[in-house]
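A lone chain, given as structure tokens: the form predicted alone.
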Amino acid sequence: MTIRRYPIPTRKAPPRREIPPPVRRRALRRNPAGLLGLIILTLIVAATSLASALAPYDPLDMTPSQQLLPPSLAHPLGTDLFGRDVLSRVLYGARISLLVGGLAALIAALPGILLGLVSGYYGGRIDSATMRVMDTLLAFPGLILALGIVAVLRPGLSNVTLAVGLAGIPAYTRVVRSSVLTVKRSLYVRAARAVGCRDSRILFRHILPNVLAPVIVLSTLNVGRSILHASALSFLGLGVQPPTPEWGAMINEGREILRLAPWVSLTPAAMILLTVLGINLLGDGLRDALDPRLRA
């Protein structure tokens, strides 16, 4: 007598529901503020990227018969104390602004977010040691703790970069840790681990693409803030150093004489604001559409 074995149905797993990106194109389209927003920011790097062929002088040639000249045809946006065209230091400042901005948004993010994975992940002493860190660090404000790191690296492009990128660990590790606390509770990490996952496979593999919707708002927002923290330094003499074009420190050249020259100040300060402007509403657009509780 044989016995006939039957294949034991199986059900799949259903598919993660994910957005596919037609959706999240049109949740952008829809978002006015996201769009405006990503306008400004297309605008202001393109500007930047073709510097070299809209700056109509050299921003390091200085003219002392020229100096002080108000908006004209020659000059559309007038000329500094040194008789520099300040339309062109403005374009390549903007180089520097949005290069600071994003080399420090990196060197946040990465450790940030390793250190949010492991501490949200394994919990117990390594969360608790990792997070009283964290807290710590959060106790001073970014400016003040980026102007510590520079105070004692010394002043320069490089050690502001590297200054306003440690200084927004924190807030990437918090933001990633609190993510990873309810990711790891869900079935298909539990299912991971039961078929014998090793933890770096269920980290990278099935936790992180689940938690990088709200690192890429914060990114966005932290291009933003470190633009604003480079450029605070840099007016206090701390970061680029003259005769660098950087809107920081154009606005500092430009203070003594505001009332007899405003537009020295003026012009880069509200090229920071058009930057920071853009970056905040385009933040606030990709959130809107990488967050599936937030579409209609």
Contents of the next structure:
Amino acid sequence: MTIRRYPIPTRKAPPRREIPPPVRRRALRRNPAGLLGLIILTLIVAATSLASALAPYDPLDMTPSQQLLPPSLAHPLGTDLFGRDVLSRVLYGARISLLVGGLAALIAALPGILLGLVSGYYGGRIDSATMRVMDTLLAFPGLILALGIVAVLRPGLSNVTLAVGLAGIPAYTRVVRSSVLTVKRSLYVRAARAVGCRDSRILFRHILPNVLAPVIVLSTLNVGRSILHASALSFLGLGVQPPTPEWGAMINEGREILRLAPWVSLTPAAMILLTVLGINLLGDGLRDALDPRLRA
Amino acid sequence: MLAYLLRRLLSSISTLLGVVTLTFFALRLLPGDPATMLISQGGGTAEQIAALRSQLGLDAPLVIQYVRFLNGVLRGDLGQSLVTHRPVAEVIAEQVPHTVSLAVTATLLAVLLGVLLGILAAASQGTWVDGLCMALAVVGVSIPIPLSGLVLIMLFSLTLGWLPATGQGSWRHLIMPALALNLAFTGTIARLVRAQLVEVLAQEYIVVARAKGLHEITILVRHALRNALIPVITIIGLRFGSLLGGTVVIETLFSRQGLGRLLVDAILWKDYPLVQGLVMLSAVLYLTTNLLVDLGYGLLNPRIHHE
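Counterpart to the form predicted alone, namely the form predicted in complex with its partner chain:
Next comes the full complex, this chain leading.
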């Protein structure tokens, strides 16, 4: 039998517990899917910003003798009906798609957040009126609402951006409002009010930063949704008009010649998939990291 | 329960009123007036336009017009198409069966595939099968509808020659558009079913069932799935109401007739009364399914007592 020696307790600090790094960073690191999304997106954004250097040809340059060439060394992704280089068009198209997606998300976010803040903070009549309008807007399926707005505004790139953006407002208002309802009861908000802060200061300095987590998640996913909707509208011929390279419009251009030259349609479609996949993966990762409550 | 039912019904009706009001004023925001547009195809004098304006009631004050519009909507009168000069309700009604059959097939396929995928993932939790199923689900959620349609056409029509690429008429024409329309939803269901099952499988009554020596499949299907499906049913209802959005793209891609295609054409033709009718219909559809889901929810899950 051995005598077990117990260490004599010293006055040193209790066994050191590992101090966890900030939850957010750790969670994103532990989430390989989210990281993958970030990598995909970084690559796409890099390729987009370098489009003029990477693209082998002018995206609008028509060469009638080089119609519908299959992928080759000269044209890595083949050529389309007008002999334009598909790779160059896809690269330039990324600019438009990302721009439209980002702008639309911004157009949705700013008024949406503002309305949600005011509605949640003041409550009462302002709140019920705002939410009534938002409920009405939410009753329209997103793409239909965007289509309806395009119908009023007339087709075109900037109107599609606006329409897709406007259609996204209610989602922000809802999310922000419900977060504000919880946050506004917290001690620090009451303290700020007791100290005599003005409402605007309370709203933007105290409440806004604390409801930002779900907003960031929603915004990320919203960029993906906007890209999908905008490309759908362009696919239907209501968005970007022909010679301009845009993914949705390119899919439409290749639709009739799918048997002859599948690359014309499939390449831009695959790019949309890749972009939206990257955004969704990143968004899911961010959600797990920032706001587990939102998990589906 | 009854009080809840009534309140829910009332709030739906008020939202519905909001929808109708919004679409009415959206149309009035448009530049140009319907009478001029109606006549301009044939060319017309100022007097003719004025006559048509008063015939259509466009010379009345906005409030009167609004009341008349509401009255018309209640009686199912949505105005006249600017292009075909037929009643909008009639034009829409013609296309309803095409889109409904597509939406129903799409929903059935999505539920079947999504639930299967979710069960498979949950049953093999933590293995590569689980990973694969969930990866498929994420791709499904992110895939743009045109791409899923194109890939299906490439595979089943152009390569294998099993299904017709375009047109409509038989069930064979329905499979690909239905699959493509709801691929995103399939992914959503698969993820939801998995998440629910994983949670349910950790419950004590499952441990008991296992201790009794029940077969794993019996446990999954009889004990776990039943409780995991309630949220799935909710989102099926919500999704069904908004399917019209996707049909816009699908019906164009597969050259099918239907409400979605009609909406796109109406926008391109600037047939505003038709656009108005269709947009309104989509909201009504959404609100109705939403209401039904909410009501059905209480019946399915007795634990939920509507306060």
